[in-house]
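The chain that follows stands alone, in the form predicted on its own, written as structure tokens.
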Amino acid sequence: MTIYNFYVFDRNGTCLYYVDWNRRKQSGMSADEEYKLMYGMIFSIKSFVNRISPTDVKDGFMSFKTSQYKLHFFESLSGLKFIMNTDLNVGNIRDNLKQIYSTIYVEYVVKNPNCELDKQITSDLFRTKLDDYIKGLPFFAAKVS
């Protein structure tokens, strides 16, 4: 099992943070184009799920799976979107995404007077704490063959 990459978007669709660990294939487009494509897809899927669901959706869209990867999604009450792509064998990691939000993002971005909210995250402390947390997860594989 492995983790490929991770995104944080603000409520307006700006990518605040991106990192990859085991990404084997590049998209062939600029980073900004990829971020717009990812945010647009998430926006569309959320809208589709909320409109088509036969009942009220409490948590809404949480993940989807293709033949190659699984995308996991968590949205905070303030509209921040946390997206992680993993291999297909990783189960539900919603709690891990919530933990990243509450214990890493809030502690090392929101409470950091040097970080501006709704601006790209450049904090080395945030980057280090996130990397340590991700690499400590049981489904993180250091190298993918």
Given for the second form:
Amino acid sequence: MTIYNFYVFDRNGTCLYYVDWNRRKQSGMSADEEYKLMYGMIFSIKSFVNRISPTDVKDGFMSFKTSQYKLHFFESLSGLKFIMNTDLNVGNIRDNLKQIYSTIYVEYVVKNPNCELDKQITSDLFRTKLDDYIKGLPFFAAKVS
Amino acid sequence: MADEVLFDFLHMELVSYIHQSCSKEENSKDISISRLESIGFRVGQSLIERFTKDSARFKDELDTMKFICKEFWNAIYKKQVDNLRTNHQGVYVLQDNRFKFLTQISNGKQYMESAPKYLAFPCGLLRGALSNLGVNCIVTAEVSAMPACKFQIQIQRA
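Next, report the structure of the form predicted in complex with its partner chain; the form predicted on its own has already been given.
Full assembly next; the chain just shown is listed first.
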């Protein structure tokens, strides 16, 4: 049970934060390209899912699974996108992503006058609090055999 | 529901607005800090009228300081001052280990340069409150490691 990495995007597609813990394979492209690719894909999947849905849309796109990992997605009302890649044993972690947004992002980025909301997050406090929270989650293991 | 954040956000924006509007003049940092301090002074004066309207007279200066550390700080920052020291010669040092405006900024040394901006208004607040209680003083603040900060009050005897 592990968490591989974590992205935060704002409404315009700027990657505000990226961190990884256990990433075993690099994507072979520069970080900027990867962020753009991730944002573009997620944006397209989201609108595709909403259009093709055969019933009323409640939450829209929430996660996708491959044979090796699962990608979880949460979007706040202000357009902030939180994306987390974990392994397959993890269930629905939307609530955790929501908590990251409300107790860590809002507290340490929005309330920090030195952090501009549409630029990369540089606050060390945010980094430490996020790290502590993630390491405290039951499905995070620092080492996978 | 979210009344505390209202004050935090308003203060953050006030600081950034004052700094922006003064940026064209010389000594812009000092001017902004003194403007924020005077705004705080006026607010402190009115606040103290409101908070002490039902209290008894203070026995002496130390009593006044204790009131400031407990009730006044509690009403504004929802906590009390952690440490009060004095040399009994008119100098008091108030230490707050988790000052409200600094807790979300950093936990140590990051963003240290911008910390004084957010202490100007609280200094003015203190000075205004004390002046309306009849104590004329000079208030300065210093930060060595966020979010702890110290306010130094120097009483001016006539």
